[in-house]
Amino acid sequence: MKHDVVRRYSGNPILTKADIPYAVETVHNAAVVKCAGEYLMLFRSHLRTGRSIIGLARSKDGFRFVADPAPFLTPAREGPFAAYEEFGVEDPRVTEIDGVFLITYSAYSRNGVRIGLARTRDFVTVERVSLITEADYRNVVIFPEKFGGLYARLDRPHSEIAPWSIWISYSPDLLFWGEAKLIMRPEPYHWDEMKIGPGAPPIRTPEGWLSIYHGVFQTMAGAVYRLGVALHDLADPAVIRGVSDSWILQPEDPWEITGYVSNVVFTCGAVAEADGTVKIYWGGADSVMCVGEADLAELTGMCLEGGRASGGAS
């Protein structure tokens, strides 16, 4: 009998465009966190213009979500962010540090794609802080703890020399980032050989920081997006202790195989639970939101037992 590392929720998809009280064409690539016992989902939606906005949905159990009546974050129309959000805001990630929820998101414009940083305490009001990358960067996730007094993040710049690899960098104030280092590359002739990128913000486990990432494989029928896991050292997150040699989730359900972008499972959020499980949220085919559960111990074990090296520069 096949063993599924990620156990899909029987009620998938958990959020679709039909569930949103304003006009959207997709619901996907959502960050999810817990705040005051409530699961909060920041999801990306395409409009009929083809541009994206970010909405908010809430849940008591992490499975059944209800969307707020209005979008949470839409492209700025004035000020320093407006020129860089002209084409949309996409793919949010959320990290809580000291009671503040830090939101990173992709800001698209005719100037390329940059990463915006916003923050909120209550998911009622949101404040834009800064644009924290130049073009072209995507998939920025911030660790939920500091290292030597510095914030740390994973990101994925576009580069033809080290194609679509994962880097780490540090900041004293969330505004200025440096000490960048390449730590993980796509693995040749594997399921993630075309490109990789950070998914959900890393999760602290006794064995290390667990990072759920996406990997892409190019087939004759097009690209396939899957999810895998890597384990970073607790004290020095630039050190990767191991990477699972196999994926943990691939497109299988109809709404993952066919949609706005076919053959995609893509995560921006995961919630670790007190019982040792983790709820992983993913967009299916860039069209709907899904959820499944996995055991944290199994995921870390896949990195350490028979896992492969990181493929990084160090």
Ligand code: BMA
Given for the second form:
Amino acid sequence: MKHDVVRRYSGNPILTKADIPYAVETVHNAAVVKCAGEYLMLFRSHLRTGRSIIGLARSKDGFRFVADPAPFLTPAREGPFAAYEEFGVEDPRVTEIDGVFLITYSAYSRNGVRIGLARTRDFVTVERVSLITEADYRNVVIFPEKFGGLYARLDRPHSEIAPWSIWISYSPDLLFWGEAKLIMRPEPYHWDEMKIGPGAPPIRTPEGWLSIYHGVFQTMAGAVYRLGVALHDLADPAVIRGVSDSWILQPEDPWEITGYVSNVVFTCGAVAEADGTVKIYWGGADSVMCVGEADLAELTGMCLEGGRASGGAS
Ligand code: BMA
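Alright, leaving the form predicted on its own aside, put up the form predicted in complex with beta-D-mannopyranose (BMA).
Everything in the complex follows now, all chains and molecules, and the chain you saw is the first one.
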């Protein structure tokens, strides 16, 4: 019998447009964090214009979520963010650090896609901090700890020359980022050969920082988005200790195979539990939200045993 690394929840999909009390066409690519014993989900929704907003849903158990009556973050209409959010806000990630929840999201406009940084303490009020990239970047995840006094993040710049790879950079204040370095490339003729991007903010494990990322393979029938895992050194996250050669999740359920964009599983969040399991959340076919559970030790083991020795960056 087949062993599933990620055990899909039997109640998937856990959140769909039918569950949202305002008009949306999709519910997907959500960040999830625990705050005061509650699971908070920031999800992306397409409106009927084709542009996206971000909503909030809450859960006691991490499986059954109830959406708030109104959206959480919609495109800024005035101020310095407005010119960069006119086409929508997408794919949020959340990291808790020093009691503050940092939210990174893709800001789309005629000027390209940049990453916005917002922060909240209570998920009631939210404050935009800064646009922390130029165009064209996506998939910014911030580590939940500092390194040598610096914040660290992974991101995925878009380049016509280099393959779409994962980079790291650092900041003293979350505003100014530097020391950027490419640390992981797509692997030729593997499931993640076309492009890769950070998914959930990295999770601390005894073996290293576990990064759940997405990888894309181009087929004659279009792109397939899958999830994989990489392990970064605990003290120096620019060092990749290993990358699993196999994916951990691919589109298999009907709502992952068919939808707004077919054949997509895409993660923006995962919650590590005290019992050594991790709840991984993913958007199915850019349409619905799903969850599954995995064992952290198995995921780190896949990176270290029989995995690729590095991210192929050196
Ligand atoms: C990526 C992003 C994601 C999306 C994925 C599949 O480029 O736009 O938001 O889930 O494509 O459509």
